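Form predicted on its own, single chain, as structure tokens, below.
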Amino acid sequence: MKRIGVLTSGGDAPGMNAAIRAVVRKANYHDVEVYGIYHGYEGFIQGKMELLDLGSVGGIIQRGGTKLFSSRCPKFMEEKYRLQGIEKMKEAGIDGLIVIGGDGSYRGAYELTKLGFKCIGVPATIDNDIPGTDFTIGFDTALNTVVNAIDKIRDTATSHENTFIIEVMGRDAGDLALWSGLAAGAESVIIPEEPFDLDDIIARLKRGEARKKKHSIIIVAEGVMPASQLADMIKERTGIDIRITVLGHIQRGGSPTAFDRVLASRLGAYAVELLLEGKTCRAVGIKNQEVYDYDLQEIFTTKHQADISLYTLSKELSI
């Protein structure tokens, strides 16, 4: 294998650029050329690519977002377009592809492998919802962004003696809400993986009032309900006027943390090794601090699990 492709797909995540850099430099170290494919699977179909050399990935390890841009491409699910893209790759002499992204990106990669095109998946999503890996690229950076925002909001909540509900991203996973809630000392954390208990939330607010507590922070994952809906439910039961903050896409931007840069470098380089070994339909991940690979099909058969022990700890510490 002398020429491979790399693309980023789906939602952007801090650390994607670090992964691209690792792919290019690891491949070049082994005298393998790398072509960057622009705009995800849309660019794959159109053959929109260019050769990436050492200089072209210089100075990007600290940048958020993705140098290769990203997009959603619904038509990629039609086989004729996947075959069109594979033909574009063959014309360019590209023998394998590294796909950096989340669940939808992995599904696209799997469909390509079924057509005989070699693919390796690298997990990059702030949601941390990819089965088979302890952490995904971008999660740590997003987590720190969320915690920083909560800390600032708590200053205002304290000054005005308010209760705030903060809605965080995560899709159907509660990791961002769970980890940020524990790190920022939130009074209540609501995640999709655990039953929602309005009575418990209200009881916590009342216990706080009883001991002269003047403010509270409630974190809700977007996969449970909108913050506005939760605020209405609490106000209807208690009469408490609640402030709402929806953090939104600020969580996806920013310079990646050192953890995400190192993780992206390790996973990107390992993905290259797998392709050079002739492997396909594999995903790379990290377990107990060790990089490893597993069958890409596991994303269809395994569900991501949040660490419920952290949820229990959060409740115990926010009494």
Given for the second form:
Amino acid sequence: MKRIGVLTSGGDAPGMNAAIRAVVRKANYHDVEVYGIYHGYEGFIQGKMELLDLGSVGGIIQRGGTKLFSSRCPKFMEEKYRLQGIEKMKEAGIDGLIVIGGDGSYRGAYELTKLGFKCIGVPATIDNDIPGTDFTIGFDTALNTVVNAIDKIRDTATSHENTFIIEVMGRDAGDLALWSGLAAGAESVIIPEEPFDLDDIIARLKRGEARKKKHSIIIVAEGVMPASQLADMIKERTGIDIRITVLGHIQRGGSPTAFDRVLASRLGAYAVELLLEGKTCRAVGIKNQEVYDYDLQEIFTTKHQADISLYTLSKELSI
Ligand code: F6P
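Could you give the coordinates for the form predicted together with 6-O-phosphono-beta-D-fructofuranose (F6P), as opposed to the form predicted on its own above?
Below is the entire complex, every chain and molecule, led by the chain shown above.
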């Protein structure tokens, strides 16, 4: 293999640039050229790409977002577009692809491998919801962004003796809510993986009040319900006037943490190694600090599991 492609797809995640850099540098180290494909699968279909040399990925390891741009591309689920894209790649002499993204991006990669085009998936999403890897690229940065935001909100919640509900991203996964809730000492954390228990949330508020604690932080994962809906439910039962903050897309931006840069560098480089060994339909991940690879299809047959021991701990510590 002398020429490979790399693309980023789905929601951007901090550390995607570090992964692109690792792919380019590792491939160049082995005398393999890398073409950067723009706008995810949209660019794959249209053959929108550019040769990435060593210098082109200089100065991006610390940048959030993705130099290659990203998109969600529903039409890629149609075979005619995938075949069109494969043709474009063949014309350019590209016979392997590294896809950096989340589960939707992996689906596209899997469909390409069924048509005989070699692909390796690199997990990058702030949601941390890819089965088979302990962490996805971008999660740690988003987590730190959320924790910083909660810390700031706590300042004002304390000063004004308010109860705040903070809604965090994660799609159907509770990881961002869970980890940030524990890290910021939230009074309640509500995640999709655990049964919703309004009585418990209210009991916690009451317990706080009983010991003269006048402010409270409740973290709700977007996959459970909007913060506004939860605020209405609590107000109806208690009369407490609740302030809400929806953190939104600030969670996806910003310079990647050192952890995400290292993870992205390791996973990006490892994905290149796999392609050069002639492997295909593999996903790379990290388990107990070790980089490894597994069948890409596993992400469709296994469900991501949030670490429920953190949930239990968070409840115990926020009694
Ligand atoms: O998958 C990343 C993510 O930020 C989710 O947490 C969120 O639900 C979704 O993307 C938002 O997507 P969009 O930016 O397309 O609205």
